[in-house]
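Take a look at this single chain in structure tokens; it is the form predicted on its own.
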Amino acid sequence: MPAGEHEHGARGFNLDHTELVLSANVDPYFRGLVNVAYADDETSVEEAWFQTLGLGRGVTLKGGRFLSGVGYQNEQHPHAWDFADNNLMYGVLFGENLRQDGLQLKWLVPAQSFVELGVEVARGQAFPGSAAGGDRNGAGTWAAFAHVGDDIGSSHGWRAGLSWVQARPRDRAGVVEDLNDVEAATAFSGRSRTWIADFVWKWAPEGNSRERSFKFQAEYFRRSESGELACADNSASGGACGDVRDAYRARQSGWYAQAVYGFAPRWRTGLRFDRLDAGSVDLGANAGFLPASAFRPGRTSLMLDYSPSEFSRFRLQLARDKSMQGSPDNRVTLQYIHSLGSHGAHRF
């Protein structure tokens, strides 16, 4: 069940969200970060967290609101993406990113190779959880992840990971079209489990990515949900739903793979493939009102970008978008990204 209405991207000139980031060491024991996003008349706190500095032995504790450490792209803000829009996989799983209001314990294992282990407990008010599911004492979402990586010579590096997310949504809202093609409001309560596998490979001659570089990135997810699904009565609008609540079970999957090649100083080009699989869905008694679609959304994107410096980037992107059944898009996007002021180094 989708988290809400899915629409085509807005046409013409648009200002996407603007981020204001403040970060500093609080004292010898903690550092903090605040990231506030502005979009027209809306303001949201994307991140606001503290992190320990002095626990030692590679252990850190983070608390507040933060981007979860699951997967690979989840900890990246939109300005750091290699394409103008998010991949379909993350759009389906988390909307943009999985944000946690809670605690994260991470251990960077003291070893010759890169080994990172982490666990998170959080309120769970965001998808795949829900506001009602997060209205509890204790945790509504749990997550765990493991990442490993290493260098191969002076020109190659890789990282692989496996992550797990479990949420307990209650009355999580969704909007679908019923068998009469009338909009129907749904509510899911139960348990949601997601596994994510990620892999990244980077190449740059002798580590000099300014001249030439190559990056391959791929992630795969498998999600299972079980519980109860309610379809609100929409008969007054000619709909088929009759306010029935019954068992619901689904197993779904998806992936994306992308490659970005820096073929000259400041110039890059990239290709991305997105695919989703509706998998198996058991709607119980609601099968008499709601269709179980076998549609497999997909998208292919091609981009070219130019970066005059590390603070500015211009990007042209072409996409054939088949993510909405019966309503494919051909998209042309021209994007600019400007970063004002100092900022931390980008992640691997």
The other form holds:
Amino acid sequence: MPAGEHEHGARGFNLDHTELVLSANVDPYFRGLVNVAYADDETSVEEAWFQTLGLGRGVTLKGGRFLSGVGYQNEQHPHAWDFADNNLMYGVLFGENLRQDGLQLKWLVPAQSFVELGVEVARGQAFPGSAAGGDRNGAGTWAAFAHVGDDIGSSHGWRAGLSWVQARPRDRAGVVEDLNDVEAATAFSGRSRTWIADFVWKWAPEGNSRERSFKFQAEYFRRSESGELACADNSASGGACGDVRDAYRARQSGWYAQAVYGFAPRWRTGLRFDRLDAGSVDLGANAGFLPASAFRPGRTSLMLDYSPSEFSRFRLQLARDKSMQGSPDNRVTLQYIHSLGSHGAHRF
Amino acid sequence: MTRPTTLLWLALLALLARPVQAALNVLACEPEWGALVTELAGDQARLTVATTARQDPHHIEARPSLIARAGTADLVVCAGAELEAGWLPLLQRESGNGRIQSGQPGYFEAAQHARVLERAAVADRALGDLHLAGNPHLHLDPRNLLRVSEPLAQRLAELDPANAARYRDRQRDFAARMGAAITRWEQRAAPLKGLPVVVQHKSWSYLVDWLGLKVVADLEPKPGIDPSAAWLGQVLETLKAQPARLVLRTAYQSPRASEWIAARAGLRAVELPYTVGGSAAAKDLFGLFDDTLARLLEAAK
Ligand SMILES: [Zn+2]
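Okay, that's the form predicted on its own, but what's the structure of the form predicted together with the partner chain?
Below: every chain and molecule of the assembly, starting with the one above.
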């Protein structure tokens, strides 16, 4: 498990990972940030970027390795999540977050309400792209997003957005169980396109969240992929695949919706629903070897957390998980989050 | 591809919705600095205040609306001394507005021009959410408002030279009225000298210092940490040895802890406006101190 990836945690005690973040204004014109994650024996650079401060006219340029501005949760680090694990949607779309090695241009439209437009070009070496797809001149991934938002009175704030990600994976590796129930290695080359719609609404009496607060957050995606899928020969181990490469077309969708209620100072409880829809899959000639699953993974999670201060939090989470076919799972997670050092930022 | 066109249309619509502008767009972080801008600029400035008296200025989120206001601001006026450390840097960054970055003329920090108390010698979170750069609740000593008003008027003039004379005149007028009011308040508050009080957070340090009150205990075990039952028990013990008369809280704090201690230690719990808008009478900076003193004198009777 690479550092920073948040797959299903191991049973028992487990130091998931530790992040070290350094950020500072380099000068009046630039700000830089480096985030390194440590997980047991692995170290990975989660982020390393610069951002302009002084271009003016609402324009900012970011370059390096950064979290994409698409969707809502994508720019949040795991310690800022309202649940102990990632939602299924981001898991299936990006693993954890869409992390870009490239450039982001953002424009805050000078207006009374919040209107922000952004485009990103990136190498696209990570899912939904692939290492080989990123190894080219030009961009492997393109992304664009628009966010709007405002307050309603002093008690309500909201933000909504629409985002688009296009990647060009080449020989993107995957593993599936073929029709003989034997593991088969697949490789996809083609085009991957994703739409994401996001919405967040927050409430606190007169904007003071100390006593009570409420947050609703939901995102929806549609992804279509078309190209060629190859299934490597696994007949030696009794598999059905025999090195066939043929047209592949798939459409998936999914959503999550979550609500978190701060019912007393320092205490919050939350409920999250996750649903994915395998949608339609056209496997071409590979239909003879690979299953076209109509499975609809889902999960319901309930959490309770307590924050002794702004810098520490304990969390208990119960989940009824139907994300694996045929094996519903009940999961209990106890989590402890701690941040040291200078004051973190209060994102919306 | 039609998508970028759609985005462009959205942007154009938003631009059309942009209102006619006064000379300066000012974003004040807290109501007290908004009120000072109003004193100095009147309707020469189009003012937005990021927080209200009902909100804890330490704990504000960088809401989309605030990012939008920061984007069009010519000047941002804040307390500074890290009071806004959790949200202002995000507003500055996300706004893409070069004029309001730290060090630029469009960013004004009151703490840099005031007499700042309680500068911390050590940076240790075990001591709570300390204000390392000193206590930023500095407007509650009105002499600090006088100190800040002059450089703030200069800054306004620098950014809007066409109206420089007006800012200077308004500052002189404000300083004269505030100076006279301070003399009046100090006379009125003479009986409060040495009054033993309990505070909740170091929000009151400047008021205490100015009026010569005596802080016996703090309901926060450490700055920024909410009162716990165990700590309140300790405070109760302290109060047995060193009795106090009043327990002070702001409009944005829960009354729970101060009412609890007041009922057990025989004190009076007083909610003070803390900033402009914190009570019906605290309509401006003068009303803020009139009402604060009226409430203190009434409670101390
Ligand atoms: Zn404070």
